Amino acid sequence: MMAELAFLFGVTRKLLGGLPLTIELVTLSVATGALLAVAMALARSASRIAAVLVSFYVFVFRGSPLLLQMFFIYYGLGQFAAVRDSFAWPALRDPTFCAILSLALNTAAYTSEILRGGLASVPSGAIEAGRAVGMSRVMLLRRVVLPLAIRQALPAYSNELIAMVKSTSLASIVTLMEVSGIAYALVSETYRAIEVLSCAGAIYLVLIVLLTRGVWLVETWLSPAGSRA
């Protein structure tokens, strides 16, 4: 029994060594994806051509597996001489950059759809009230439209954040030793898959619980009752 507990403790300690990289992947990809999603949501209302291009982008990235997207960016782009000779090659041959890029592009497609639904749910009366008091288009967007849209989209976006935490496990296919990458290596060394993967799953579960709690706090703060508290 003591030997088993010692083994689990040692495995957990090794897996926690990959936690900073997992958090880095989630943070940077989600932040980049959110910025891209806002830009795409705004571009959809700017022109018809932009709306068509954004819709095609969303169709491609939502309709293909993230695993294939990550493979294509890390392994596929290097097959083109123009890419290898470009200024972007030092970044595109870096596995961390490619993992963040693929995760960000993928989550941007899903987030833009979530945000589009949130923007569509903003009451027209709130927009008319903002215009009536003399708000400019930028101020109306910043003070009225986006806060209401984000509040409406937050429950659905929390599911996307959870999916992104779990999707970082795919980064091990591009040689990154985050939590899952270390777990696969330990399974190969110890042949104790159940124990190792259970420890890795527990770490992901704790991350998701903390993330869910954080989203709930933000949702409470943005709600009318929370803002009066």
Second form
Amino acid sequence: MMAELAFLFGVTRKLLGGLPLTIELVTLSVATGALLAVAMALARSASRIAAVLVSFYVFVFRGSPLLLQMFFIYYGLGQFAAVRDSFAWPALRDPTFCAILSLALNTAAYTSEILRGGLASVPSGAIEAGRAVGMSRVMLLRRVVLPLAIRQALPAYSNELIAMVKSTSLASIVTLMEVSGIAYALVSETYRAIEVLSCAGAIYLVLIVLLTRGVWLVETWLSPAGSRA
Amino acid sequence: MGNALRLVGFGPTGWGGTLLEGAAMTLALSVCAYLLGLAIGALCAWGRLSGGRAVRAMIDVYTTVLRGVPDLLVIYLFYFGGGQMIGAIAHLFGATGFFGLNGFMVGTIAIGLVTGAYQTEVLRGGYLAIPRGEIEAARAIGMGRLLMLRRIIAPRALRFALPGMGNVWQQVLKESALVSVTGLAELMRQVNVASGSTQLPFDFTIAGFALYLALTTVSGGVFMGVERRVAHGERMARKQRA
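What would you give as the form predicted in complex with the partner chain, now that the form predicted alone is on the page?
Time for the whole complex; same chain goes first.
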């Protein structure tokens, strides 16, 4: 019994060594993805051609598995000598960079759809009212459109964030030693898959519960009843 | 360009047949996993809605855990963990070594269990969206529980749950790519193998994109067709009533 507990404790400690990398993968790819999604939303409303390109991008990245996208960026692009000789090669042969890039491109596609839904949900009456009291475009965006759109989009975005935390485990397939990568190595080392994987699962679960809680706090802060209290 | 076409084509040096077989395997795996998930989801939704406190708590734990743990780990758990358990039993009878499990079975169970958790929420939402008056009306004209389930609850809940069920299907299709880690010869695995043996990963990942997009688009169209049909039936019913 004691030996069992010591084993689980040791495994959890080793797995936690991968937590910083997991968190780095999540934060960098979510931040990049959010910026890309906003840029795509702006481009969509700016020109017809950009709108077509963005919808094609969204179609491809939402319609295919993330693993294939990661594989494409990490292995596929390196097929060409031109890519291998270019300035981008030091980055493209780094698995961390490739994992972050593919996670960011993937979440950008989903986030841009969520953003579009949020913006579409802003009642036109609210915008007209803002205009009627003489708000400038920027102020209208800041005071009316964005707060309403973000509050509407937040539940869906929170699901996307959870999906991203889980998706980082795919980075272990391109050799990264984040929590899942370490778990895989420990399974091959100890042959005790059930114990090791349960510990790894528990780490992700705690991470996701904390994240959900955080988003919930933002949500109550953004809703009128919560901000008054 | 001609070279690339020959590679993914069906000639003696082409990988087209292999890739298509992979796509068929992906489809078969996805259908099995989806049906398992649907069965689990229906059972758990029923338990959540009408079970006792202990049953509800257990289902809550199931949906929270399976939605909060990476799918890849769940697949590993069944692949290696299942092997570990069978190995332990085999050791009792004197056998030694590592025991791997059939990738198709592992994939079906793992993805079925994961998506069952999502399906539970989707189906529960569908049931809760039924206007209470319809159920009361069915009870008022003396329908039995089974008749009510068959004539009122199931069709109405399904109609409200269909969009969510379509989303889960798309999720299953894309998640099935993870089962490639078990070595099952589905599409992702075949793309991997073809890339490795030809040293042309770019060409084969592009072919993979095309096949996955075809799968998601065509099956998405099927779901939309069913949704439209159901909505049409509803409009007709409303017209007859008016």
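The term rigid core refers to the maximal set of C-alpha atoms that superpose within 1.5 Å between the two forms. Residue numbers count along the first chain shown, from 1. If you're wondering where the values come from, they're calculated on a predicted model, not measured in any experiment.
Residue 131 C-alpha shift between the two forms of 2 Å or more, rigid core reference: True for residue 131: a C-alpha shift of 2 Å or more.
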